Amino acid sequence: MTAGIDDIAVYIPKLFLDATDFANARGMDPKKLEKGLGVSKMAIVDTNQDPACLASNACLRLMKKNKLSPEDIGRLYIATESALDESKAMNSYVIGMLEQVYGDGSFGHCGGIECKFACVSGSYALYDNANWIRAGEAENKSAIVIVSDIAKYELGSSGEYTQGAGAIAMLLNDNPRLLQFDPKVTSTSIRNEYDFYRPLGRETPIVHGQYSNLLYLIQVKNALELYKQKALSTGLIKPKEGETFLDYIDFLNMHLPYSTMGKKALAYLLRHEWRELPRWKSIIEKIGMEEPNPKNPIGTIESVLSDTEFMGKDHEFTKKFTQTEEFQEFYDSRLASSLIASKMIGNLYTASLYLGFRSCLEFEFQKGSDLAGKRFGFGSYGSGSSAMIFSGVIQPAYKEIVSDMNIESEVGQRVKLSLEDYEALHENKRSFNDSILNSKHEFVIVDIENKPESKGERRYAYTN
């Protein structure tokens, strides 16, 4: 049986921090932030919002848009690394909120869990539910997978430049209008790492930035090698002499902790894919320097990063490579559209990859691209660490979904935060009942219990 994404809905908080204001306040060149990281605005949650609210709002939008009832849904999964509880799953919070709209007990039949593996967990959730559908267990019901996160870093840290918040809900079934997954080619790479993690009791993560960035690239490359083996053995892709598998991927979506990381990932993958092809010789001539190698090519990530001479030359080589006509054509035609929304919203952790997918659909459609039959490749990464590579083909009915996409109208009127208000929100100096905005037609927190016997219990309501 087939399986894929039938529709997709987005919910982004309406508060935002302007990157120029933020950079000036932190003594940073705003151009470096916008051009170097690709950040212009960062979505920020209000005091009465949490990841469960974001997820519920995205899910409600998806259900209303498609006129779905709870009986149409067989599974509801949440993927997040912004967990509210070490035991109680976030999807139970979401079901509780949805039942305020659809009726008490209306989702009682609906199975699901909270998935966690940093930013890659949404991809694992999609894979599990696609296989549930393929196995015939769905019995004419659909699955909903929601990716929801708040990316929050310590004040003054380097990660503070890459914050954001939001949720994306995806409807899966066996007759998808949007994208049908390619079967039997999904590939993963996993290892035990501490590149980015958040120990119990901490609200913000511990980040080893350069290490994590390089590990991301290596893990995605490893997963891609496995994907290529599967794609070749199944006959999905049959490259000709002088071609690469990536030549057969019409559009790429990469994990985006910040938008320019997608471009860096593409450059890394293309260097590895093109290195043994005839085209590489002419590219090297245009670059004007040989591709550098670390002193210890089979060493650890730490040894590579400590090789300052190599790192400097590699940075120079990558910069020149991305300026070549060959790279720029590939980047413009296959990746650039997926980065646009990320610049306006920021880092969404589990949802960043799917915001990129959503962005590519909208902006390629606006350009007049015919997406029917085009293959989309997904490079998903989660710290700790795991990567997943999978692909799918856009279906003939995609226009009835994509023609209505407009990220700005879906987000709605946004409110710019002053630095003072942002820092007060960041440091939890305002309580849940002291919100900046007066929310309407969405789920918000209305109470958090503080009694010893019920400490931490959260109550939500749908505002009119």
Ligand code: HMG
Contents of the next structure:
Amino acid sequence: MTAGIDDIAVYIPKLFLDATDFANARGMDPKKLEKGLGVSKMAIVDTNQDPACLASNACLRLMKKNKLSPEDIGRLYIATESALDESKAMNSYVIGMLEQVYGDGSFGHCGGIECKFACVSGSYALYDNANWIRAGEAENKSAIVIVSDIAKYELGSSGEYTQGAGAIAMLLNDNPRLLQFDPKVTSTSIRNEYDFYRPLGRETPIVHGQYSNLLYLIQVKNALELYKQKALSTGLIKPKEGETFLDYIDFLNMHLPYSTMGKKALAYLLRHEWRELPRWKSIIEKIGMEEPNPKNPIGTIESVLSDTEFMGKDHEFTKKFTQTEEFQEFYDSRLASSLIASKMIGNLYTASLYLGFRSCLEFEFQKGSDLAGKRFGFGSYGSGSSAMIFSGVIQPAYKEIVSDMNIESEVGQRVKLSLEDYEALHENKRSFNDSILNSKHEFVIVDIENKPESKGERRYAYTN
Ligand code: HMG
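Form predicted alone done, so how does the form predicted in complex with this ligand look?
All chains and molecules follow, beginning with the one already shown.
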């Protein structure tokens, strides 16, 4: 049995914070955000939006676009790290909103859960739902996986310039028009870590930024190593002498907490894979220095980060490596298109990887690339921490889906926030019924109960 992604819909809130305005207000060089991190705009939620609204808006778009009715859907899963409740799953809020459009009880048959593992949980949800389809349990129905998050960091922290918000809904079935998952190669890596976490009751995470960057790279590399073994042993990829399996991944989509993380990850993974190949010798000649090693090669992440001499040299080596034509060619042809949307929108946590996928499809199509039969590799990472690598092949019918993609028009007319309005929203100084925008044709919060017996109950409406 096959399974894959048939279609994908995006919902991004229309308010945004401009990175240059932000940098000027914080006394930073705007180039650090624009060039160093690849952030130009960050999507911000209005007072009457929460992650359940974002998820419902993305799901409604997916259903309307494909003229789906609730009977066509067998399961609905939501992956998020912006949970609204310790017990009640976000699915129930979303089903409640969708039933305002499709009728009370119309989703009664459509089970599912809220999944959590920081940014990687959407990938686990996709994998589990693909396996539900492969197992023949779907009975001609599709599954919907929604990834929805609000990436919010403390004011004045170094995470503040990597914020964003949005949701992506993906339709899965056994005859996908867009991407069919490669079987038996999905690989994971997991270990107990505190790189980024949000203890109960906190609205913003505790983050060890540089530690999280390095851990992301290591975890993705570990999962990729397992993927490689599976891809070779199943015969999915058969590299010839002097080649690497990465030569057979036509496009690479990485988790993007900020867009230059994709480039950082590509450089790290290519160094790891190319090191043993004949091509490395001429690359080293062009770089003009040997690859540095940490003082303690089997040390901890902390020991590597505190080895300032190694970190400095490694940074210099990576910079030079990314300037070689071998790297540039790989980057431009296989990764760059996936980074464009992230720059405009910011970190979407669980949805970031899939915004990158969406971005790659749209911008490669615009370039005139023929994507049919091309293999996409996905590098998913969630703090805490786990990585997942999987792949799939673009299907012949993909143009039906991709030719209409236009992220700017799908986001709609955006409204730039002043720093003052942004900070008031960030600090929850405005009530949910004091929204900045008067949104139309969207789900929004219309009430949040405060009485002890019903505290926290949320009511939503679809605005006309
Ligand atoms: P920072 O320490 O402020 O930034 O925080 P930096 O000093 O590392 O600089 C960033 C880049 O800008 C560097 O580029 C600088 O050189 C460059 P690189 O050397 O790495 O190529 N730069 C400049 N470029 C041009 N002109 C200038 C200039 N100045 C500097 N004037 C950090 C960066 C990402 C750590 C911070 O924003 C942060 O803590 N963010 C939140 C955590 C995060 O995003 N971690 C990423 C990996 S973990 C992950 O992805 C999981 C996550 O999504 C959560 C989840 O799973 O749920 C976060």
